[in-house]
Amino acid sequence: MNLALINIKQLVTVPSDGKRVKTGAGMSSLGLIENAAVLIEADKITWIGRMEELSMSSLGEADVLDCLDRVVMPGFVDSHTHLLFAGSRDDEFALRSTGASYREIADKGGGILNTVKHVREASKKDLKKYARGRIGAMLRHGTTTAEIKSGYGLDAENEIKMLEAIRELGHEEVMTVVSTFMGAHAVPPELQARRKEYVGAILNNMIPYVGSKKLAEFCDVFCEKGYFGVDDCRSILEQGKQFGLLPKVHAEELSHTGGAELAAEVNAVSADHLEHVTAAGIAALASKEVVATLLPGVSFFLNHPYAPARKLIDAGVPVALASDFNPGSSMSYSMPLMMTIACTQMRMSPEEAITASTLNAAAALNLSGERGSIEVGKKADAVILNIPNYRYLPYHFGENHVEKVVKNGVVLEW
């Protein structure tokens, strides 16, 4: 079946114009087009350009999606998210309203331990009914591609129980899904002193299996002070790769510890947090091209410093944002409030902000030569805003202006 969008008010294509990613001054290249049309066949653009160049007797038989007075602008992509997980932490968030800290309460056994306990005890089939909720929330709100780590499991079978359910989740669900494996999320309570060893069952079990059955694209290590130093990230990370699986790295969250420079030297796809990246890491970064996603609803929800994007944007990295939706220290989906949370705190402009949000954040996920941006030969995902221009989405916030979404060619029903 072919789509044609006709009378856009304003079409924001953030092209690509022929790289992966966007850096520096692109970044606010949004290739804006007035009264403009797209045309779709099957799940594919195939033109696009302004209202007076279209032939309408060219349509033939398309379904034709009347546009007028919307903005109309990629699919979000939120390069990474822990939204498969059982189990609530609101009372975490109490404690933490009267001042306890995030690492005060994982001492205490709450935090990723919390949320561990919770996945163990459920089935796979119920970590996908809870997953499918949040999946068509977000859908609602404009995201058309997810990223989904592991982490919550903490051992073999957990982990696997978790990969299976996110594998099958993209094969259910009308939304793009990518996998990413995560069991050096944390260590186990039961290995709490035995640390090594769950490294090695990592390497030695988890990966080959993971691998070998093809249950994720990407390998992610927290590297952080009492989670995953560099050294035992660094194994991990090359045994993924030997396994097929791409290196990512949760770098810099809550104290400087190197991961920014480890995700340079292992070629990482993204490295992601960055709160406490120091000016070798962002050269490292640079020099590497490696994609900063940065997470600003965990600095706005934890009360945390915010990730330096300005030296990041200037200095040449490619920033993506992400929501980092998970139950300790994000519990938001809304990529536009990424957004504004981007503009207002870390001085990104509305433009950075939704390229972050688009291309760059499908190049976090290997995705940017098909999705992210609307150009002819992409695939056809896009949103549809009640706004009166793309300034609005970050700037009128707390409302979701998604009016419709098109996923592969298909408007989605509510």
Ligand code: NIG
Second form
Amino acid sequence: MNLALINIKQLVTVPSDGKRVKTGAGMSSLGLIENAAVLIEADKITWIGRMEELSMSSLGEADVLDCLDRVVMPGFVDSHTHLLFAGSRDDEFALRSTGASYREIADKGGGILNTVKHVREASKKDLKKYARGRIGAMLRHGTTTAEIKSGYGLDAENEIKMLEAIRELGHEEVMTVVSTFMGAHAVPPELQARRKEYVGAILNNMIPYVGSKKLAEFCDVFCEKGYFGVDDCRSILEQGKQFGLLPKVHAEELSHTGGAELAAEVNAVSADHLEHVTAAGIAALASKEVVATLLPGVSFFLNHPYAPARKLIDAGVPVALASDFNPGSSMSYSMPLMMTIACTQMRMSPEEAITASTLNAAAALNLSGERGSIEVGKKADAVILNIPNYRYLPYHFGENHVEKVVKNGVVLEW
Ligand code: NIG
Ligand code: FE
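Coords for the form predicted together with the ligand, given the form predicted alone:
Full complex below, order starting with the chain above.
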């Protein structure tokens, strides 16, 4: 089916110029076209231009979507989520609001292990049911591609249950779903005193199974004191590579551990968090063009320091933004909210925040060749926003400005 988007007041294309990512000053170039139109054939963009260049008679049988002078931009790519979960952590939220820290709550058996208990008790069917509701809401907030991590199972049976659920959601939902194996999210409760045994299970049982069954594209690790050290993370990521899983790292989140340097060393696709990254870590990421995925929702929600976005951008590191949507450290899937926090707390410009949530975020999933920008030949994923210009997206916060979503060339109904 063919589709024409017409009467677009401002089209934000985020042009890749044939590159994988945007860096430095390039992050500010949004490729704006005023009074624009976009033509789509099947799921791909075939033409972009100004309304006056479009001959309406050439549209033939195409469905025409009049965008009524709205802003159109690429669908948002949320490249870091833990959206497959059961249970709630509102009790921990309340404790934090009166002064308890994320680390103190985790040390008492809360945190990730709290959610592990609920996920182990839940069936795959129930996990998918909860996730489906969240995915629908994310689409309505403009997210058209989402990565989902395992990591609340922490044994072979429950990690595989999570990954199968993620794969099935990817087949059943219109959202593009990318799967990440994160067995190294925490040491499971039954092996607290036997961390090495758990790392052995990840290396010798879980990764070979996940890789051979193609249950994930990526392998992620929580490189943090009290979780997994640099050496264990390196072994896990290298073993993942042997089985076709590309490396990602939760790096420098609660303290400085050298996770950023490790990400560069293993040629990770992305290093995520980076609240405590050092100058050496920034230089290492820049040297390998590792995408730095910043998660401002976590700093906001936990009242933690923010990642040094300006230093990263100025050093030439490609920066992406993601929600980290999870029940503990960031209970939000709103990419526009992440952009607002990035602008107000990390001094990113609206242009940089948009690039970081589209093209660079797609690069964090190795998808920037097909998604993350509005360019001829790319998949037609776009959001139609009821705002006067693109700056209003981060500026007018707390409101969902998404009016319509086009996913793979189809206008979604809700
Ligand atoms: O990215 N850091 C580890 N993982 C998540 C938190 C998950 C949780 O608290 O359940 C994060 O912040
Ligand atoms: Fe995370």
